[in-house]
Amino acid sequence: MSTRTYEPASARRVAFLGLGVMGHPMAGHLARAGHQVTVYNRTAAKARAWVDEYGGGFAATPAEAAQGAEFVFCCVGNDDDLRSVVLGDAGALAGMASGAVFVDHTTASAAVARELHAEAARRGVAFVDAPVSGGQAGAVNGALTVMCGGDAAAFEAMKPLAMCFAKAVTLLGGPGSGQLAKMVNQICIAGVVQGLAEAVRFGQNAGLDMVQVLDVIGKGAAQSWQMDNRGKTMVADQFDFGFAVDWMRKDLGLVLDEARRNGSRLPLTALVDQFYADVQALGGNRWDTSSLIKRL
């Protein structure tokens, strides 16, 4: 866990669903800034684990760790995983009282955001989509990304409790609309770590040190987060850390659902899904996206 500091604030009762390689650093943040969190994961291990770690306390259904939470934040896999936290009897909304807020940082679907949206709206709860960007050193260094979807009041009512875990947390717009730039971010994130990788593999075949190549042209227009992050690790054929490969897949996905829906044009993106699709072939699944090189 990093040693950063926290801005003063109200101790709030928060409950925290899903402790990945994400959720558990961000939990954690909330837990160090004074907030009372009660968690759940679906493997109870885990939550134990937790709060064995950072006190407070953890609960066996989503809406057991709800009840009586003022925010409930999360962090899970896919649409059904989110939708199987949220919804039905033992998910978050049965355990939520009216006026608090729900904000799920979950790469998902901006459909599934606004399906949550418009079922929380039902029963009086607020729905905010925030997907984070940073991964997982962002989310253990507190410094993550937020791009968020929903409504202005409660977005304004979780920044602060979000801030605990991030350097930037901003509305972009409805709901449904953190999904979409999280949907951005990948598309940028795809195309520039291609190009490393091509980039890496030629000046290699051209007997050059890539090494300090990359320090050379780091301090130019070339310069990017992943030639900083990435660049020297795939030179040293170093991919155990990071964002996986079968993330990025499922995002990908996503993003190439959604420009079907609305009409764009994505060639690269769905050029470079396929070359994560060759990684997964050489038994990559789990290696860090910058693994796109193994197959060149």
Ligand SMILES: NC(=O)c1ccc[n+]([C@@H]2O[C@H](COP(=O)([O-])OP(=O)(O)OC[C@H]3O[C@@H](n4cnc5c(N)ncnc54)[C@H](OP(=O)(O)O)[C@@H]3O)[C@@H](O)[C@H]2O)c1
Second form
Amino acid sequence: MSTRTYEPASARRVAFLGLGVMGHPMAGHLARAGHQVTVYNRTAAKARAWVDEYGGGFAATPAEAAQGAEFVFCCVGNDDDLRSVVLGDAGALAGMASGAVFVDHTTASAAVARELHAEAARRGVAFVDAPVSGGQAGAVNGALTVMCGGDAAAFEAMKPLAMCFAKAVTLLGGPGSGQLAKMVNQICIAGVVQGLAEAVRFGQNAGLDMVQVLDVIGKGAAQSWQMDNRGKTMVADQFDFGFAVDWMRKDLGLVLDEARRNGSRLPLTALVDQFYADVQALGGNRWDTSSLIKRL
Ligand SMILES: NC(=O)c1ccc[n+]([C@@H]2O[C@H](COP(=O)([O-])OP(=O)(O)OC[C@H]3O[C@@H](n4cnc5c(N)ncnc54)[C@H](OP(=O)(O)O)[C@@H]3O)[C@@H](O)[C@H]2O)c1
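Next up, the form predicted together with the ligand in place of the form predicted alone?
All chains and molecules follow, beginning with the one already shown.
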């Protein structure tokens, strides 16, 4: 866990659903900031391990975790996973009181955000879609960027809590807007990583010392987060860390679906999505997204 400090705030009753790579440290920051956190994880052993580390409590179902919570945070895999922890008798909505706020940090579709916003509203519960950027390091260091969609009052209520694990939490519009902003983020990343992969391989084939070259050009107009954080690991052929190719394909699938709906042309993004399919065929499902260079 990082050495992050927290703004003083009154302790809130909070639930956190999904203690994966991202959820585990995010929930940890809420506990370290003094909030009363009850966790739920499908694989119960991970919930027990979290409680051993941070205190708080764990529940057997999302509904149980959500009972009495003012805020329910969630970070699971995809649309179906999200529906399975929100809806049904054991889902969080079944346990939430009117006036409570559900905050979803899963990267999911804008459509499921709108669907669950409407379902929550029928029960007097607010729903904020709030996907994150910043990766595992951002979650561990409490330095994520959170892109939100939903109602202004619910956003203002959840923002101080989300600031426990973020450096920026911003409302970008109504339900689904957070997910749409995250899609913009992933479109930007896809093109940049492919460009960086081609540049590194070209330099290696030309016989250049690519570590030295990246140090030089990283101080000029070619600089990017990907170059700073992934350039040298690409040169070193290291990919067993970071943001998994399988997750990126899920995200680009969401992007391309949305593009068909809103009439956007994304030729480069569609191509890079296919390049990631090649990486999966090489066995790189869990490799970091910088592994695009492996197919060159
Ligand atoms: N990792 C990153 O760098 C990163 C960065 C930005 C955004 N994201 C997004 O954040 C989300 C989570 O990513 P992650 O890396 O934390 O994933 P992860 O490590 O695979 O964790 C996924 C979590 O969701 C739970 N889950 C999955 N399906 C479920 C279901 N049907 N019912 C109940 N729980 C379920 C898992 O429970 P189990 O423990 O039982 O499997 C686990 O707690 C994804 O949408 C991802 O795209 C990830």
